[in-house]
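Below, in structure tokens: the form predicted alone, a single chain.
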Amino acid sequence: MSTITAIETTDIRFPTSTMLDGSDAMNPDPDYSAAYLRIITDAADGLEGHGFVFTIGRGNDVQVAGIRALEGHLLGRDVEELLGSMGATWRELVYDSQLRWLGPEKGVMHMAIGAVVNALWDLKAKRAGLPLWQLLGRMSPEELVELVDFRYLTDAITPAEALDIFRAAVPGRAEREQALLDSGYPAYTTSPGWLGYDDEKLARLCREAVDDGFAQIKLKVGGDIDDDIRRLRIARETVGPDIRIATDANQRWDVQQAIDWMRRLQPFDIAWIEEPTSPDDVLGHAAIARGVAPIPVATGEHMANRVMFKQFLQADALGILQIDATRVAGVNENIVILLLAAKFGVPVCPHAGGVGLCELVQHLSYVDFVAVSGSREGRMIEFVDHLHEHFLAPVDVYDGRYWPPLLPGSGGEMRASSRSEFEFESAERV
């Protein structure tokens, strides 16, 4: 037996609003951040969890605060018991009422919590000696079931729904797996496209795009009219008329102004819009799908919980799911979402990005393809090239693709020399 010994948390800030990295219409000089712990055992093996959340800067320390309010519930604890029982831990720790009033299962205490579920599968899959996508990925379709919350949901799917799909899925599985290993798994770049680089350094970067074998980029859009029809006339004479070009609005309109402006981008083959509105608008999110179909609406990196997810589905209100590996309370909340989205029939394009999230999330589209939906149609990461060399395991991304990684763990555990390099000083808090 051994037990959990120390958890220790870092404010980890890097300067990226310094180029611009990671600008858009309504965060314009984002510092890419993350709360980030360690659980430390007693086990011989010597072997840690690692989690984090991603913020941008300011408020990371807040985001900190929440992660260290949860010690309570693995300090002392048996290991194995909490990593046996997957499931169970993520109930006790989203159902703990006093900490859950302050959502409930959404905001900083929910996001915290997915760093702390996310670090015990990083432990899980180290002791196991597998990536973590093999570790899902290989787990019986009951045993993946247990780990799914199905409150508030059973109106959707149901887990006798669920285990059907997983059982749907057990046939190929190793075949799928291999395919992976052998072709990878499609990717596309938001790297050329953020609001506040030049017109040179946006045609440059497309150029790269597709001499990098991409099929797919993404261009920020929502601060001026005039400029975006002018940028994507730059992007799209730049790669040509066979490369997909989304759009990204980060929540910039209202409902009509959103319907209103892709229209006037419509010209430009427009792959999808993302974030139209606020996050939290289901009525409004189905209203712009249906005004600028056939343009599919994206969504979902900043929807807070399963119950979003579920009610978004259900009122046709996206076309394209995005999931997000630190925003919701961790894999087992992910594991659901691609749940509803395999019932539903709508294709997953994760979130990633910021410091970490490629790392992360591609393990979720890894498990999607093998235990879940079965397929890669219509399916891709997103890739940003910022901030991989901090990490022990960094994405393996060439040809327009991710290549799975090998190494025991979930890919979040960041180099310890970065941890220092970068760790915020109170001294310097503002």
Contents of the next structure:
Number of protein chains: 2
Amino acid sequence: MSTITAIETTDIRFPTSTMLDGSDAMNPDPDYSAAYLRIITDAADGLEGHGFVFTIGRGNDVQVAGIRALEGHLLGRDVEELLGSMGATWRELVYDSQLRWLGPEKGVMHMAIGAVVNALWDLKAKRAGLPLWQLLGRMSPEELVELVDFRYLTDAITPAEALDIFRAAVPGRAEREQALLDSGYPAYTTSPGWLGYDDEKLARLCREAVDDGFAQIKLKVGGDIDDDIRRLRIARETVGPDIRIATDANQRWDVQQAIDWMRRLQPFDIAWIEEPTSPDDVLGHAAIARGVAPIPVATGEHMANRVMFKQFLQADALGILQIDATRVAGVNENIVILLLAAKFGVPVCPHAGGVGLCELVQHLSYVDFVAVSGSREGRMIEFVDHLHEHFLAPVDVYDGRYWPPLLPGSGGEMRASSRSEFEFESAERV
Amino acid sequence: MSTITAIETTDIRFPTSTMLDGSDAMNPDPDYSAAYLRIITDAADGLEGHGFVFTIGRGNDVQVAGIRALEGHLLGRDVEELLGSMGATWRELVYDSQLRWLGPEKGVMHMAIGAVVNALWDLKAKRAGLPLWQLLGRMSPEELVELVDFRYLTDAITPAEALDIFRAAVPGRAEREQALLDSGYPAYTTSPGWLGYDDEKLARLCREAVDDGFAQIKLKVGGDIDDDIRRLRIARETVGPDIRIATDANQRWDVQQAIDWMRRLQPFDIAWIEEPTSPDDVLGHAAIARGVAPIPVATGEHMANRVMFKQFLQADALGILQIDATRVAGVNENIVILLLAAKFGVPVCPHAGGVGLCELVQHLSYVDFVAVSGSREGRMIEFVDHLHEHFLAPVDVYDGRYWPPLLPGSGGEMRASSRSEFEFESAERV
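Since we've got the form predicted alone here, give me the form predicted in complex with a further copy of the same chain too.
Shown next: the complete complex, the earlier chain at its head.
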């Protein structure tokens, strides 16, 4: 038996706003940040569990406070018990009734639970000597179902249906694992498309994206319609007709505005429109999806929890489902979101970028391919070439594809030197 | 000109869990708490703005951290500018893009904005020498529309429609103000119905509720169906056929479970079923509303923001709309929720109880009557007889009715002695 002896939290902020990387219609000046968590045990193996919540600057200290509020569920606890029953551990955290009041199941406290859950998965995978995607992809259908809490979901998916989905994907698991190692997983790049870049930089980055083998790029839109038309024309002329161009409005519009705006961009052959309006608006997205067809609606990175994903699927409000590694309550909740997507036949194309989101979320796409949907068809992982050097296992992306890591763990461990170099001093806080 | 010179935050917790007051199917042991905020200026009047977020214990420190993250929007700012344009002030706080990432517009950060907005309204009302309900109820339709941000709402209500609603309520404003002073506003009581009480206490409290003039009581349900049937039988036998009995499941059920459970309780003539499932589940509530008709569905106390309320109304997912004073981003957001309810013809019956929620939310019902819906018909404010003594102007409830306060301010100022007596020491924190 071993015990959790310490929880270390760190407020880490990178001064990205000075470069206008990451600028979009709603987020003009993000400072990519991580509310970071390290779980330390007294086990002889010396292994630690690392996890974090990605934020964009101010308020990262609030997110750290959210993680610290969960220490009571961790300190002094039996590691094997927590890791041996990750479904029960998830429920214990999410159904702490006093903390649940602060959401419920959304915002700072829910993301804090996600960081803790992901840190525990990191530790569990390191103990197993496997990268998270292989650990999960090799668990039995029964073990996978055990991870999921079906409360609020049974009108869309039952435990029996979930078991059927996992079981249907058992044949061919080993072949698909090998296929990932042999041919990777499709990626698309958002690097060319930030609103803060001038036209020349846009064109140059579009050319580089094609040269780097990406089959899809994404442009931020929603600031000004004439700018969007000009930028899309430049992009389309640069990449030619065969490269897919997706657009992302970052929640900028109301319902009718989204429909009108996208109809004007339709001539540029748009792969999808992402986050056209509030991530809470199921009915609004459903109306937009009908109004902008055949352009599919993509969303999910700001969706608070599994209940929101359920409804978007029930209402035909999205055509591309975008999970995020640190928005919901961690790996367990993302697994049930993968199940819902499989049940409704919608492809999952994760949100990534920020700090460490690429490193984390790739594991979930691999699990989707190996053990849930069984397909890479119409699926790809977002790629932004930012800040990877700060991680122990930076993503390996070339020829327009992600190549799966083999280092044991979740992928979320940041280098100790980076953590100390970019630790935000409380004296700097407002 | 005067300036905000200091922001004082306090973590206040009352040890209510020792009495089982407030116990329900999801919240067995709440410690009613307030993440409290005091805005101090250098004005010669010495007036302060007080506001808070109600929580149920653990995590109240996270909520305080959320409020502190907003200090940069307050310290050193011109008071007249902030108070003179409360719509712009609201937008500045809600659209701080870095902080918005932590929601967006939900959970800890959104509630923190609510505390700040409400504290500013408290100061504004004190400066006007009016209780908040009179300050708001006497503003012009144009001034009221200015308070509201219509982003994400125009598919349900436009600024022009809002103006029409406010203008239609101008005639008779003075008479309705007087009517409130003469005959109060209907209340209902939840005091008899907590799950932790035994049958004898339940019957005694039901009798007392009738003796106190309440026309409606509310019972917590959802723990065990046989217990619910027994407790409802006791309650119905005690109060007779003419007193309305509402039920509250506190988010306990899945969709089909809610329908099945409530069909078994229907014989007891149920006034409404409150929070049958996840507060995020628009489509689920719509299905439940169809399945349990003619029992209406009531919900709202945990609804994160105006976009959720909009959808519940669009989808016919509720028949009773329950605003909460400290869940959304303060007075401004609750005003647009009152507008949406008026537009869709749904009565507003606020959630209250906790710490200070009765004191705060009554003002919004009075504004609804005076300046929005113009009606008390089918409307009532929840009343729980807890912790009122800690406020400068405790609610005045008798003959089953709330009686409006005349003390200037929002009603949310807690006595200094209570604030210091129940301040939670960080040493006690886990």
